[in-house]
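First comes one chain, alone, set out as structure tokens in the form predicted alone.
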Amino acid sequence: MGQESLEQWSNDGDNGESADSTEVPDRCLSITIRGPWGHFRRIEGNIVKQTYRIIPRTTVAGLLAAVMGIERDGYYELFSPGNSAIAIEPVREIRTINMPMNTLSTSAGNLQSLNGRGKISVKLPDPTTLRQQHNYEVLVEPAYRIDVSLANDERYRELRNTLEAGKSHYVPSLGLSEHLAEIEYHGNFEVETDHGGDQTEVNSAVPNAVEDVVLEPGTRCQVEESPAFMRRDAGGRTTAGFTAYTYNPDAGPLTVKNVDPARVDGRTVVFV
């Protein structure tokens, strides 16, 4: 199978999910996720394992599915376009460092089976093999405010009750399992449509509006494209759509025109 470029994939009308026309939901749950480290591997990375600066929408969906205990590959429809809306706001300055790590291969041929005599079998990498060193670009103390709405009322109540209780079925992490995450629940909020005028100060990262950001002196502005939607297939899963986020790496607002903002808990955000 040939490899497609990101642009080819995004423009594929048969396979791509539209992320440009998300309706503003009427209510949402709001949380902040943070941790000492984070790594959201960029799909185009090679020798240096670079990270996305904004937690990808697919990672948010996976993290919330882990909170509810939904199995791998079992939550893509729940977070698909038309069934969910998510806004992502960096609330701390985005910083990265390069961190070399020594790793062992976890491919099938390099795993050893333990307790195989009629008991539960556990497979672990062979500790006697040589380590490979990889250079990871990691986020330092990342923190994001997440607003999420689900069309499925039963799942929405389940997520709300779990967050209110401060529980999680699986241990939440920021990308890699060793980068543990803390979740702070802010509450269930009504979402109001913002009628601020032609130009609006938006606190969240702004999806798919690169040309509509009003550049201002002293305000930094960066853009990155990341996976937004997944689809289950015969091989497990595949990326079904991307979103190009424009954001302020200093965790401040951006002035934007021609978007459909919403007000949540006194903040202005854009859902996708």
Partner chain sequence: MLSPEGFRETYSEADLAEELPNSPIGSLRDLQYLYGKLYTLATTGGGEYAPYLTPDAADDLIDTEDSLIAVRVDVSNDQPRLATDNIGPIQLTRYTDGLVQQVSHCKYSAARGIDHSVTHQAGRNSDPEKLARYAKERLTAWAMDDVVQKVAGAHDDGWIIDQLAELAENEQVLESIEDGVIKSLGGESATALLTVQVRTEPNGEYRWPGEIDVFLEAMRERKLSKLVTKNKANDSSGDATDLVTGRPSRTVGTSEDPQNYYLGKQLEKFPGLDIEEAWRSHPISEDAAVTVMNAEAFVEACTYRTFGTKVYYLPYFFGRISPEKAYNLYGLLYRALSGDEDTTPIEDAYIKRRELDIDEADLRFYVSAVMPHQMSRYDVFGETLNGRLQYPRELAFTHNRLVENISAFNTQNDWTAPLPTNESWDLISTNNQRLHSVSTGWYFYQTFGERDDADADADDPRIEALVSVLGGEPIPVEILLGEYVDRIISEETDDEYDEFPSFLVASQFAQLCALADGDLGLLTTTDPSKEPITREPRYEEHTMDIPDSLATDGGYPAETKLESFIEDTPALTPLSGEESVTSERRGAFLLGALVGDIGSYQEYSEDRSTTLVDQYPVKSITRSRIKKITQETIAKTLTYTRQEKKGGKSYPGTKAEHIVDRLRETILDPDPDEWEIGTDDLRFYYALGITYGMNDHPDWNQTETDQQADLEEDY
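Can I get the form predicted in complex with the partner chain as well, since the one above is the form predicted alone?
A single chain, with no partners or molecules, comes next.
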């Protein structure tokens, strides 16, 4: 069936590199993903293992690609700006704990070649060596309501059918493969644009609107910037855009000025 024309589908017709512009689709699929644990490693650290509080958009894309069985590096175009819209809403209070884990060294001296002379050779950490203990910051019972729309009709239907059937091609997880995820499908919803006036209560995390959030006494409001878009290139993939999410860690709404939110299933969300 090919691609629906973007003019119909989004506000600005070019396949907008501007990650800032809010794309409002006319329909979306809505799911809740949750699990006992989650860990979305922040890119600022490699020797420390802190987690994002809001599941990054790139992770959502990877997770949905896993549901559809799309290969690694094969789905970035599908989830690129202008071709996709995703809103993320934390639906449980965001809580983290420190979880020390025993890890193997990946320094060159501690890597072992497997099948070193064969055509396919892999290097693995030597499992017999001593472990080092490292602290992982881990999300406790993370749960996010995700609204997702794809401009590619075929993929959209495929995703809807898979979700409706409660199936998944690969095992979905929250960041690390050991943190398994459960997906609850809510359905296919019309998206209405909401011009609710100067201030709107937004349920989802609000992308790129840090200074438009109204700070209110008693409402906690936090911000974090995470990768939003990836691009495939000759050497693999590169990050093509970031999003700064403002969110309420108590999973409540935030009051925001100057946004064009959307209404999905009685909730107010902002897509990116």
